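A lone chain, given as structure tokens: the form predicted alone.
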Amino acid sequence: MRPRRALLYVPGDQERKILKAAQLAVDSVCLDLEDGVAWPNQEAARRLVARLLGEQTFRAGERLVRIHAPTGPHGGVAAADLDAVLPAHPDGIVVPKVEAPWQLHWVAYRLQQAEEAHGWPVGSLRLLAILETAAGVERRRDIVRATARLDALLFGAEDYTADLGARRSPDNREVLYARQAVVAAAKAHDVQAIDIVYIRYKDLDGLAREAREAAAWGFDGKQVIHPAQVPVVQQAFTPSDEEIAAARRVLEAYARGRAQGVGVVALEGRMIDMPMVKAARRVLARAGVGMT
């Protein structure tokens, strides 16, 4: 699974900006068909998010477009979304206000119709999932099993709260139970989880602070919606020098102690046991690195 420490947004009608975006050294770039493209505007972002995936060179790791949330059996204006923007072929479809299994079913299915009608490796069109609705949150556990194709879930914040009915604050407290609901379900059945975006795109300490909390309490990554916010985030989720070679003293211990027999060693001073070592052993994977 590849990494998504930060997954920027982009409005598909704006070719400028995907222009720039094709440029950033950003781990994920969703071309967005959904809120960022004004209804009228739609079949023209269809059009133009088609063509620069097929004209354009991303230097992005993954390339990533949000449709419309799958509606009714024939999938409403998300089948319209998928008619578009399948034959050129992006990485993944991220879907947004998840509500029940039957919607990644119903795209689980397109994806694989395009594999076959292009000759495309089976599976390799991803599913990410967006749950901020309390329909969503709440469903979670079905939501997550509902395809081996899904990579991801993501946590909407500003959808979540206005369909409660909650007001947003700075410091999320409204939003406590269900970020920590998505995360552990995705951790659950190995799938990635991806933080919210954060707002206030000029204050980049107080992002900072969020992707830190967020990287703290085991998401992978974080949606963005500025350039700005990008190298900022995707530091938050890449462990420090002295994590890594922390992580790696707690592997060698252990190593060493499985050497000698010994379940639970001494390291500085605390006791490393398997819950360390599956601590230790994320930070390297999140790294990119190995023991050595």
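Computed from a predicted model, the values in this text were never measured in an experiment. Numbering follows the first chain given and starts at 1. Only the largest set of C-alpha atoms that superpose within 1.5 Å between the two forms is called the rigid core. First, how it differs from the form predicted together with coenzyme A (COA).
Superposition of the core reveals a Cα shift of less than 2 Å for residue 275 between these two forms.
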The other form holds:
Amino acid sequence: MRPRRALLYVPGDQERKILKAAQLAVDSVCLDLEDGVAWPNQEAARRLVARLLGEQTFRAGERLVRIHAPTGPHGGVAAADLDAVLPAHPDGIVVPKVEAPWQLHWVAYRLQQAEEAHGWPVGSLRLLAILETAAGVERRRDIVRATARLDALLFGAEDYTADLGARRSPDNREVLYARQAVVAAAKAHDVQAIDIVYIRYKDLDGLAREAREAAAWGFDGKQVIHPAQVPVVQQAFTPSDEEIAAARRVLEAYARGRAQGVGVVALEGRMIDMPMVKAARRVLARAGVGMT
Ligand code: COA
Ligand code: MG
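Next up, the form predicted together with coenzyme A (COA), please; the one we just looked at was the form predicted alone.
Then the entire complex follows, led off by the chain already shown.
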């Protein structure tokens, strides 16, 4: 799966920011038609996003569009969002406030129709879902297996705590359960898990701490809202030289043990067996380097 260490939101009605985002070295850019756009600007945002997707070369690997959550049998506002942006061929669609599998079935069907109509490879338009309500988090297991097209689960802390009636705190304790539940659901179905936005965008030290914590918990990336957050987050989700060297030592020790016919070995005062080997392989895979 493609790396999504940082996924940068850009309000879909702000041309200057979209042009700026197009120049950034960020894994994923997400042009927002939902809560980042004031209601009277909806139609203008759809037109702007479609135009700039067509005109601009994005330095980013990936160009996503966040639509509204589908409502009712005809999708509601989400239908107008998709009608406007799909002909401009984004790489994928982010669906917010997902609470039931049918919402992803509905979007996946629309994506397939667009692929067939335009002659794009079937299955090539990606789908990402945000769980950010109590109902969505509680139905995560059904939602994550709604469609094979789903690439990632994102967790949204601000909407989630607003929905719960919980109060946000600096230590994130009120979202601990949901963050970990979302990682577990994603990993159980082999999709990526993308962590919460750090809204105090001038506090890069706090951001780095939260991003390192997310990486240590198994998240693959983090949603971001400001260009300054991008390098901090992308670095936090890239294994350090020390982590890579440690992973290599684990694999070497294990290989030596196997050569001698044992499956458990000692390394630097620690027991090494298969789970540590798997973790070491994951580190090297994330670093994009080989096993040796
Ligand atoms: N994408 C691209 N460029 C961005 C950006 C973003 N998300 N956020 C800020 N920038 C640009 C600004 O336009 C500015 O560029 P300029 O000097 O060339 O005009 C530069 O980065 C510095 O921005 P700064 O002045 O520090 O921030 P701001 O006060 O303009 O904006 C926010 C602060 C939070 C309003 C802004 O970062 C933002 O809109 N973030 C995205 C919000 C969003 O999409 N929310 C919904 C999803 S949670
Ligand atoms: Mg939200």
